[in-house]
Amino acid sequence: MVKQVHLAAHFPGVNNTTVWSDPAAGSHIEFDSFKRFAQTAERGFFDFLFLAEGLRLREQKGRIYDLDVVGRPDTFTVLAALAAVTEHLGLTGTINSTFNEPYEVARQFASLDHLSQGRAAWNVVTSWDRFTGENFRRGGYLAQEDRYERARTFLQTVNELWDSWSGVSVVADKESGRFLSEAGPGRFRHEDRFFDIEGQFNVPRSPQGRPVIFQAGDSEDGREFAAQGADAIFSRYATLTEGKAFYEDVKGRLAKYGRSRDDLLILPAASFVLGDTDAEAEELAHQVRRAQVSPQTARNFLEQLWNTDLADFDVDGPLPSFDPAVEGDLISKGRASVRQLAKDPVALANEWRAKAEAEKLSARDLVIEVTGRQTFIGAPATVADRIDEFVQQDVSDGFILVPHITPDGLAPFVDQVVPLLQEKGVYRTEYDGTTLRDNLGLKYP
């Protein structure tokens, strides 16, 4: 049976994925950018728009790291506004389970589901660093081993609140004076290690029953969390070998939770670069990568691994000959990737030196290589064939596309690749239903 391709669009936020210095780039804060981006995605029959989260401005050497896009509007405000200017597009927001409370998150997403008539989705994430936590009342108070335990009980509690209106509807019968079908909905009581709450949830059952649940973590705990209760995963494995391994691993975990393989969608983030020919696209992709990794960005990235001030380092030469500093505070704060770099920085530096020497790469070229995320590069027909191949081979169930130019970088894909996928019969020509669950083919709770 031929699988249908699912597509979504990620409006990139606080990072250097988007080339904000390009003359074609627009604002990352003004609503018109989000509106144009969302309406382009809807024109291409995409399943949803995806917003990530940044809870604190990143810093390097004690200063705001302004080589990335800096600043991000509030997720719920943006998504609620987009609900009014779109009709079918799903609205997926990343909201942290470490620093929020179940009642307010349940209320916000249930409200968004009502306002959008069944298009809300929540990407459940955790936060690991005390630096980000300083913005919140409790600070970075959770040990790493507790983050997913809190996330699990957080999601369980939110589901209980959403289900507290199950079987009760708003009838609003003016003649009889009866407003609800049953009396006393919304009562809840939840007590565990993290939450001890009791009260009455005040938002009626939303169109999807429960908004769609996404998960984005890649750790062992993250994969189990997704297999147990998520509807979809926002993963980083968009290549053939790694993608198939991740797909099989996570789908294989579903049975022990009484779930089928169709109950969880795997949707990796993927970038793209199009050209009139494959060769032209390759050349353009090279230019894009050098714009994304400027000399200053390369130098700052190396500082994150070496944990050392490299202000006078020449990135057009070889990598630093000395080893990274393994003690002391991290020179960069607020990036999740820094935690990975800090696990064994000396071993990673040696690995990079070997790669740079074997491939004759300068320090900047090496950074471009190891941070590259360009998944689909080529003429539109090449990209359409590749996407279809990956989905049919269970690399994923579709992709969340991240253009390097916002808000208009998505339009070439919609105009040139989507029609080719439709001709193949692997992509919709109209929306399947009225809710995000309808369009993703997910069960209703």
Second form
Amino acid sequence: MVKQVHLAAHFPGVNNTTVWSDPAAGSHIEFDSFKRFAQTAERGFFDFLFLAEGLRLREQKGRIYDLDVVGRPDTFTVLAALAAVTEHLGLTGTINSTFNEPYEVARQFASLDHLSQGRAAWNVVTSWDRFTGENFRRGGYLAQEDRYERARTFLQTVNELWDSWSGVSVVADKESGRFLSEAGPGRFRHEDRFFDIEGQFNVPRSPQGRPVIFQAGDSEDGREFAAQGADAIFSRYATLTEGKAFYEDVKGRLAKYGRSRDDLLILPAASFVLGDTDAEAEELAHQVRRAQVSPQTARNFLEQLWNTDLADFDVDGPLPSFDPAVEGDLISKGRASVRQLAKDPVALANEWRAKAEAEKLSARDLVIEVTGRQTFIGAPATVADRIDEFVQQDVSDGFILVPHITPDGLAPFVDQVVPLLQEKGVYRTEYDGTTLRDNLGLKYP
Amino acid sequence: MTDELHLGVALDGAGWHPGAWRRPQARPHDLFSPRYWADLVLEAERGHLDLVTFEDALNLQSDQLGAQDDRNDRVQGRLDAVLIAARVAPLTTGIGLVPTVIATHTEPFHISKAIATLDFAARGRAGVRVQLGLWPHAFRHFGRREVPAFDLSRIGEPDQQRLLAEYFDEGADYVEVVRRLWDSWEDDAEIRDVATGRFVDRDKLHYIDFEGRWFSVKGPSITPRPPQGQPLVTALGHQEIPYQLIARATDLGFVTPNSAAEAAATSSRIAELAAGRAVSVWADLVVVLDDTEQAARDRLANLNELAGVEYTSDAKIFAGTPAQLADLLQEWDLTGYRLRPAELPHDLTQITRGLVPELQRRGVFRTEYPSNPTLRGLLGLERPANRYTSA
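Structure of the form predicted in complex with its partner chain, given the form predicted on its own:
What follows is the whole complex; the chain from before opens it.
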């Protein structure tokens, strides 16, 4: 049997993927939007719905960043509510291991797993910064080098809590009066640099035993963390060359932890634009890119790399001729800004200027060019072929799709591309089992 | 027509009586299933009740207050109350949903957005019951700070009262942060102004800049202001220090009087402490209800037998007929009551199918929900103005 494609859907969050200015764009906060989105994903037999997280509103130049969608609901609460209006769809929440405590997070995911009858998943992330920490009373923030260490020990502790009811079941024998198979369930003790806790966990073992674990980081530490303990990776490499390299690298790390290549799924985020023809899709994709990168967005993006106030800068002209400021606090807070990603801002600025000059691009055009393109553009058949090709060639095990219209942008994909993947025999026509682990083909712990 | 009563039901496990799970109609195997909670809340909604509360704790149940007892003849384990409330929200349209949160061990930032989101999912029917977590063994589940052990057996002594006051002061700060975060977005902050490319008017988002003795929180919330503006804040109290929290921080206090006189005294004490702030006061009652008083008393005796102990409670235990309970509710003359069914689903259906029709016959309880109700609306409370909105 050919390799099967896994698909999931990411409800667009607070970045400029979302074209909120499109007349078709709806609320990103009302529950009906999440319900429609989730039910569309389930109609397309998607494995799960994915929610990102942000714990502080972004700022630029000391003010709240107002050009993209701002605001989002609480992850656990939305996912629990979605469990009521879906039957099969996995519910994946991004939850931070820095600004939470293991007992509470273990309890919330175990509760979600019970309340969804085995559909809960946790994407473990590791923000660490002081900026986010200002919203939390406890623990504050971490040194950057400690974040994966805390995440690792946090996850280990949560696993210990989930496992603390192993072998204990609810027998609820009314005759004998015995409620559990064993008295005194949930005992745990964990002591290390970050946590010194003991007692009894108070949620019985959930349908999946342990909810599915996702990991999203891409650093050396992040890859190792995923290879050691994650069930799936939410990666950013959706191109053929980069994707294959990442896939090989991470799958190659599994053996040393006694795991097989099937124990970890690699699922990059991917965007798409569909048209009746490839040419029409290209044209539409161009329009979407222009909408995603308004003149104001382009200016703000350049300010992040230049780390300089460019309020009066004309983005229809050339890039700034001066070099980025390398000293001083970052102008952008609360996001992985361009500046944080660039090892050498001056070199990157030079590279961009050269590219803009060679291709005769304005500053805004350049931003549109370098901030990436939609992963899959084309007629439905083109997109289905491409997805199939990527999965068969081990670029990934499937994709987490991020539509640019909230909440109905997923529907064209489900209606037009999914049937073609089914015809190819690379995509399910019904759900495999009742839990997310069943559908992802993952073992039960 | 007399003033209308308000009614809530407090849901907990198989019911409040420790013997409840062993009764013939109990569903102890389903306590961790979504269907169980949906069935209960839908039944409460059929009775047009104002609200249901969901109990919670960050430790296992125990007969021994303040310590684990590892008894194996009691219900053990529970699901997160906020998530249960969220799970039933899309299935309901009329009833208020009020989960318990433990303020001592959780982050006000997280809870504020969780309850705001519950309010979105329930279209304006969310509340929260704020509880302090005092038990030393629950502190050990978090290990974040050294605390002087609270000793329930010495609760009346000055050092324990001082300790209690500190926990409740922290609770008051917690509620203040949660409330400021709900207000940290003005209602019309989302503008989607295509001409200027701005999604929000950031002048309508506010840093809350809370600085207190126990924690500081910057804000604004990541979640916009919820439909009710301020979801309903409630707390349970048994003595002066909790009454102060109820009076200064909540919209609704649950209290546990034993008589009409005590009910009146407690209610006026809270009004006095509130000093003009509007706070509703409801009495909690554990209820064992049957068609005859004898049947109710017999069943209570059977529950005690199944539990192996005579049940006691912080609240008055009422065993009798729905009509007798209706008499008591009218005699006590409070604005509302939170009834704790001793046995689920039995005592819940006695409330919805016995007590409610009786109160309706007497003209003191609603016969249907208004269209698109909010919880505040059901209780006759206004939608509060935003504290940050400039005139």
